[in-house]
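In the form predicted alone, a lone chain appears below as structure tokens.
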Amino acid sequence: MSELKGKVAIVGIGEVPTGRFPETAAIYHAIESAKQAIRDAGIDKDEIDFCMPTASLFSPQFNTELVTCRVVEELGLKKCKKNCQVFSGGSSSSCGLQMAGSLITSGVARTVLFVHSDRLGTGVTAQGGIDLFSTAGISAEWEVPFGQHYSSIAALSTTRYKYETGCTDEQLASVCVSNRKWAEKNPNAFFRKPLTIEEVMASKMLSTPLRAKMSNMLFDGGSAFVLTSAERARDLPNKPVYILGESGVVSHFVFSQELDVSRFGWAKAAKEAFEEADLTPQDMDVAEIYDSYPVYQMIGFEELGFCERGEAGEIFMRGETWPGRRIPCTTDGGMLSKGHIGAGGAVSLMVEAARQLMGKAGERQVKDARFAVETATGGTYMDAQVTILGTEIP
């Protein structure tokens, strides 16, 4: 447990559309989306006294740089007094926050800055992007030379997923569409067009029995989100979304050495959040859901506790989590129709989480919502991040 809970808020946020800008510099989508959160928040630039970057994966020249301050000079900030990268992958933005989080509460920072961007559509090729994907977190001992990937990966839990549940293929193309029903509200999501379950399971075949429609995509994209104590939030325009609850378990590095790759530590973590936090998912309004592939949305959706195991696909089929419906499930279109931006995924997640409570989702703006949780994973789903956030304190 963190044990930051009331006592640091998220007061900003920015974001950059999601999609394929060959002319666009890398650097304009961390400077833009910082901007934006830092305008959004109410307060002046130099009040960031820590700017925090996360890693960007299309280009180790970028990464250095943002390694090496160029947001803090771009920007302009005269009072940073560190810059400092935390990256793990897609739970960067559970980690970040709960570190920046811990920095304010321990008195070495007042204000964070926490940024992503990355250029993945556009600033490798293809073969690249392919190739990045099939390395990342894979081991290079023991599964690249046999050819793992992430598509192998994610086929691998699905069909035990599959096996264990009694899930249909025509369930999990169903939590495609339900992405998709957010995503045609998004103006910052890459695929608006409604999508149905027959297109789904007519999109070729990758690795049994993931389809090309069940499988993100690589785009470029930034966002970031503007993070203080809970004292000065309240004196911030926006309403303050403080951490409730968060936690998290690692369970591997190589793949083949998870013991359940259908559950992970989810339900765990998820325990400690909410338990933190003095919240059930029953409370939650909103239910921000890593989703890189349709089969952790579902996993994530049943191990933190909206339902039993191998019921989710009858609720995605449903249409339970779609807008207007019982369970709003990734709002913002996730990696699955918002596309996939790196790192950058789950920190749109937690943007998306920060925004529905600040009430300025726009045309996808849950009613009256109070409380979110945001799941995180990075590498092979080589950890669980569990947040909880929320504009009132339990």
Given for the second form:
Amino acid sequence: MSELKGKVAIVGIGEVPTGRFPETAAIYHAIESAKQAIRDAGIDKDEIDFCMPTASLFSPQFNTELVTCRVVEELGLKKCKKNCQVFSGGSSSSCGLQMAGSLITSGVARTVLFVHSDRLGTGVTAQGGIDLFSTAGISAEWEVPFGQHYSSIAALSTTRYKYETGCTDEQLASVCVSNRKWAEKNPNAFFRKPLTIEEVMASKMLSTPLRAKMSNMLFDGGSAFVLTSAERARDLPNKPVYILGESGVVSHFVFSQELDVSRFGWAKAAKEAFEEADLTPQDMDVAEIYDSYPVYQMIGFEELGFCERGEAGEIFMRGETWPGRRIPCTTDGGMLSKGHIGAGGAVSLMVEAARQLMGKAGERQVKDARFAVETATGGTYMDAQVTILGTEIP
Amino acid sequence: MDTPKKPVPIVNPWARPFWDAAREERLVTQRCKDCDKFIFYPRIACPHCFSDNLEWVEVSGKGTIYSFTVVENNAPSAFIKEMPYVVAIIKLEEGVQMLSNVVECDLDELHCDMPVEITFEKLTDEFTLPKFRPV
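With the form predicted alone in hand, show me what the form predicted together with the partner chain looks like.
Let us now look at the entire complex, which starts with that chain.
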């Protein structure tokens, strides 16, 4: 159990729309998101004493700019003591939040700006994106020579999950439909037209049984949050969003070394996080579950304890995760509908969790949301990170 | 677009015996002499008991398909001409897992836990890849 529970809070959030923006500079996504987050927090920009940009994947040159203090200079953060990158691929949201929280509770920092930006929609070609994600995080010795890439990885999980649970392709498609229902209400989402199971099932087969519309697409985008002490947070305009519990499991680097590709470490991470928070899945008003492909959202949903193994398909089919229904899930539309922006997929989810708890989610606001769980995973589902957030401290 | 050459394994020095054996169409893994567990992929110390006391042993090449997929579209550039191809995680009898391709098979007959055996495909003069086919 960590010392973070109730000690630190997200006090400001910012986000730019996800999409294709060839005319703007990559840094725009970072600094606009960060500007919004600082203003949303209601603090003076010079209260930021630690800037924590996570990594951008589209260009090493641009990422080096993030590492070498460009965000600090562009925004004129005059009292910033340190700019240091925290990066764990898709789980950077959780790892960044916990690193930032630890810096604050230890007294190293008072107010941390965490920011993500990337340009995978226009900074690389479509085939370039496939090729980038057939090497990034995939073992050059043990998997790349066999034609492994992120679609085949998700397909390997999906095949095994279907084999063990009897999940159907239509049930997988219903996850995409659920996320689209939320994206329809999210002005920052890329895909906002209604989607049907039939449309998903009619889309091109990529790696069996995974179809094109069961696959995320890469875009430009960015998001940011400001974290400070609970004490300071209570003087600020937004409802403080406290860290209530967290845990994680690191399971593998090489995907084929994972012993259970249809479960991973979610159950253990979730149990520990919920115990720390002194809450259960049934207490959650919002479940922001990492969704790069539908199978991972179903696995997360089940392993976190929202239902039994093998039941997620029917729950998504019945629409119980849609706006206004029983278990609001991945309420920004997720990577499947809002769009995949690299490490920012889960940063978006973290920002969305905070947005829902602050009561600022507009048309898709979950009424009286007090508690949320956010999940994140990096690389080839190398880790299972679970964070519980809330506006009250149980 | 020109199809790029198929990627060859970027070999870690301590894994060299694996690739040398594969070139001779033999499948070898490490085994820990202290805890007796088989180890794949090759390591500098046993990932189970942290011993340095490792040896190379030839393994059966028999196993089952833990999971698989047939890549039909959107493959990496170097594999576009190979489509459709099978990517699978193979669980060897010795208890270790490895990624490979299943070849010489009817794509419609593939299923999880299907028994498979080793075969080898020469990639370059230096590299031969271990692949699997239905028993």
